[in-house]
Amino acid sequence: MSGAEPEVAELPSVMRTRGWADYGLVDSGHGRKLERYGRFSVVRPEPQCLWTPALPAARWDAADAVFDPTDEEDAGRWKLKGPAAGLGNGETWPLSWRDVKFHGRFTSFRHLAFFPEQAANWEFLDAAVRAAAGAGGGQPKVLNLFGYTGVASLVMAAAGAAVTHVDASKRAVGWARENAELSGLSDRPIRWITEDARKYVQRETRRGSTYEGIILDPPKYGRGPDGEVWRLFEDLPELTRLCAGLLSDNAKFLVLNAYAERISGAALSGLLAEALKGRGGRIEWGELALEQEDGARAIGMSFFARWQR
């Protein structure tokens, strides 16, 4: 450890994701947004576009799928039609970021199996891996937790680290390995873990285990395999601080992200300030947005804070 206390940006950033081969934001407004996703094209919910679209309403009405929610949690069903009607219960498309590979899927939470906001976290973490690789540091051990369908962890995994992927939904992992054979990364060294996050840490921390990069990236709430409960505002604040004692010495990095209405980059910034103590390095903060292909407007989508040496 330096013993300098961590730096802390005053200013925030805005960490844009702007469209590639196999995604784009085409429009948004009224609430919703029109995205592409490989060969469809989608409409899903978006309460805080307030404006109005700029394409007209027949090339909405055009879309392959369209996300009927149910609830407030997220929750629905989808309304498909034209070539994503032909999809079976369950079945995918292939989708890919640079050379990663991951299937989509229509899920009944309005996601498609994966974020596609990450991808500003994405370039991040593939250049921080790449950089400690280089730096004669030999293959980074870095840690995923909440790492659900594995984008981040194959991302990583490509650039050359050995990867620790924890998520509590069966499920969800079996994902991930399904998208690192088509992503032709199963040979790399990646451990799969079905496992509530916490208990997980808890256990490596009692074990002496450290790594060179983690990644926290919690739900609002959520429930572990045994029925373990976890809520974002009581539990962020201690496994932040147990995932800092994982750090090594030579650690690189620790991105922390999250999806709540009450919360800020500023707050998860003082979060990892403070556990971060005597670490030295760097802390960003802010917040992860969704810019349309036009480049009119830009969607927030979730608040970040990522410290780096």
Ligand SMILES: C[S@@+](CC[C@H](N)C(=O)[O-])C[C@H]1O[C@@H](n2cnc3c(N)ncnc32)[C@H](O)[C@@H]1O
Given for the second form:
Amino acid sequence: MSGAEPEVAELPSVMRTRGWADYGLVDSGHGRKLERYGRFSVVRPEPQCLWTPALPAARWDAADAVFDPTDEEDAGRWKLKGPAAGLGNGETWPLSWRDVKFHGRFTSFRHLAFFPEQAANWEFLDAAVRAAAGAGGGQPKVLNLFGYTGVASLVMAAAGAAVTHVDASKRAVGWARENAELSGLSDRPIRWITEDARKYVQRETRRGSTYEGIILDPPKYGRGPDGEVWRLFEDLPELTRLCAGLLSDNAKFLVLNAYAERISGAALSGLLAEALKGRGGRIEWGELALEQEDGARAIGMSFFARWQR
Ligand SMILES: C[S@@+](CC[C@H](N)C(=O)[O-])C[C@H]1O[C@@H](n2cnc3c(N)ncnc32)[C@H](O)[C@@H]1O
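Rather than the form predicted alone that you just supplied, could I have the structure of the form predicted in complex with this ligand?
Let's see the whole complex now, leading with the same chain.
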């Protein structure tokens, strides 16, 4: 520990994802967004897009997949046409970000089995792991909690980290392992753990394990495999404190991300600053945004705070 308080950025940062070969925010407006996921164009509800779309209606009507929400939450149904309609139930198609490959899927929760705005975090994690490994850190040990389909885990593994990936859902961990195979990273040191994130961290704390980097992207509400209830506002403070306690003396980063409506980057930075008292380093905070391909607009998607040293 350095003894100094972490320096907290005075202003928020907007980490914009501009799209890449396999993803783009093509247009937005009238409460919806038009995106490209590899070979498919997709329309999804996005109530914050209060403006008028730039592209003609015909471009939107030509989309391969439209998500039809059934309620205020994320559930609903996909209407597929053209080649997308030819996909069998649960069938996937390959996507990639840099060297990491993963499957696109039309999930019943309106997303495509990964979150494109997370590319800003992947970029950060990639650089942070490479810097840690390059600074004589050997193979940095990193932890990805609530890791879902594992893109962040694979980005860190590809950058040279020994990764522990934790998620409550057996199915999500299965998909993450498939993504590792697709990426040619099955032989990398990645531990795939299906467990309640809090229970896992409590156990690691008792064992005295340490990590050089941790990322956590908890949902607002979730359940562990044995029905353990996760509530963001009640449970994040304690989990963050425990995660801070798992950081090694040589630790390089701790990244918090959250999608809940009543959270903010400023709030997450306050939590991190308290949990990391005496560790020095710097805390950046703000939001992750998707930028339209024409550069005309960006949509705020989630909030983050990250400590780095
Ligand atoms: C918002 S997603 C995380 C997205 C992921 N970080 C990414 O970028 O792809 C939430 C994940 O948390 C998992 N989850 C929910 N409750 C959990 C719990 N109590 N312990 C561990 N994982 C949990 C879900 O299974 C889901 O995969």
